[in-house]
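Consider the single chain below, provided in structure tokens and representing the form predicted on its own.
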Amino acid sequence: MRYLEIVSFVKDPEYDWPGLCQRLGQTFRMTVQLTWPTLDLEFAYNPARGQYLSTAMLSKLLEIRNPAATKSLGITDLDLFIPILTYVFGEAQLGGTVAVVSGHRLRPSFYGLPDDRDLRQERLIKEAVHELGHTFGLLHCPNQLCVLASSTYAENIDNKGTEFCAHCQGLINDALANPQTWPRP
């Protein structure tokens, strides 16, 4: 059975977990299971930057994920970075099995705006679909309305759609129809 594992490192009641799971299940045509592991993420903390290295979190996710899961998506509220960028909304193994997304910079309040639960949830869904798209081997899309378009700023996330463009949807459809080509953990 193909299934997507959502590994939540947050106990935030503001997230609409059932809505996220439903949306990801529909998009990737998989059963979705939500897990809540107890894990101290301080191993990924960089005190000089005051942020968490997303690549380290991907490595840990590879260690703790359920090997029966087709793909695993970690969700955190920590501020993520990679060494060459000031911050990232998420990171994924290109063509691999794991991805991570952070809600930290998806909150409107991070930018001094009033909190908007629906906007934050929409941003989380877009970034989750985006990063999971990378696990299926898709690269950033030049179509700025495609969910696979690169997002440097929250405004980029807001301006793109929640769906794959026709080209990227075709690539996802091909990947979903041929699971034997998927990488194995």
Second form
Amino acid sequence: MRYLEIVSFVKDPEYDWPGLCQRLGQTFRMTVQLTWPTLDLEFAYNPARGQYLSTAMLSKLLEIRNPAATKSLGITDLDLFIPILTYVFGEAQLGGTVAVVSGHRLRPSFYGLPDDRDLRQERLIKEAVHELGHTFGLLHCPNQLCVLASSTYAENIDNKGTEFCAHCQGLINDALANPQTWPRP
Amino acid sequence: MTFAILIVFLAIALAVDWQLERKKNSRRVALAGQMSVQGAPKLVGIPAADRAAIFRKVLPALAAREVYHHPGHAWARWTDDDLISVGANEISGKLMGALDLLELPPVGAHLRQGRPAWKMGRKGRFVEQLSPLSGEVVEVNQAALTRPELVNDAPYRRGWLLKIRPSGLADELENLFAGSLADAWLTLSKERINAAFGPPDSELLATAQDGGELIDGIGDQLSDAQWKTLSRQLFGGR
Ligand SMILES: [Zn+2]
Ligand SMILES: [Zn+2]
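For comparison with the form predicted on its own, would you give the structure of this protein in the form predicted in complex with its partner chain?
Then the entire complex follows, led off by the chain already shown.
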């Protein structure tokens, strides 16, 4: 049975976890299981940057994920980076099994704005769908309204939709219909 | 060789984009696409200066002073005085950060599109950037010479490098690109820079990231061998 594993490193009651699970389950047509491992993430910390290396988080996810899961999505509130970028909202293994999303820069309060639970939730959903899309092998989409459009700033996330465009939806449908093309866990 | 591959990439991007934009029936981009994909109309028998004027009329993007990019990551833009200002685009600046060396050709020098035009350097590493267009140098940005870091801080504004009187604009424009084509090209180039760092974990193979801007002087984090390969890919030349 195919299922999506959400590995949450954040026990934030402000997130609507059931809402997120339901949404991802609908989009990717699989059951969703939420886990809360106790894990020290300091291994990914880079003192020079004062941030956490998202690629290291992906490696760790590969290690700790349930091999029975179809895809595993890590969610953290730590500020993630990769060497060439000032920060990342998330990172995914292209055509692989693991992805990670950070809520750190999805909070309006990060930008000095009043916190907005709904906005933060919507951004989280968009980034989760986006990163999981990458794990199905999809690349960035030139359609700025598509959830797979790349986002440099939080405003870019707000400007795109929560759904795939017709083209990307077609690719997702193909991928879901052909599990033999998925990477073996 | 790698530069040739880049050109092929670009051609594919251009073709795809042209198809996309054509659907949207956007006159501006359709014109640009037509020029880029099918080659610029040659306007045989019309003097070069008039040809340039005609291009300015038929290509609103050029008149709107949009930034045009060359595959070697130099840019060109029409100026008020009917000259072309040229410089190094954001990729050049990001890769090298604040330059500590900038050598520009003197006023009167003749540049040729796709040939080395100026030299930029930082911490002993250099790039000879290829000229985006052919023409005669009529002005040199003294501010950039005294403060080379302007190239990274404001690549398309105060960090311009030269003003040139173009000599082959009508024919050469087809080798430049702007708008959504340029956006796609810049994204591709950033992905190329990222790839230069290699997968940090072979288990992961390829990954995709979202968010953030390129950090300044990213090239500092590359080994000499990585730098050599990447700068050749991005800037062409030797
Ligand atoms: Zn799409
Ligand atoms: Zn992405």
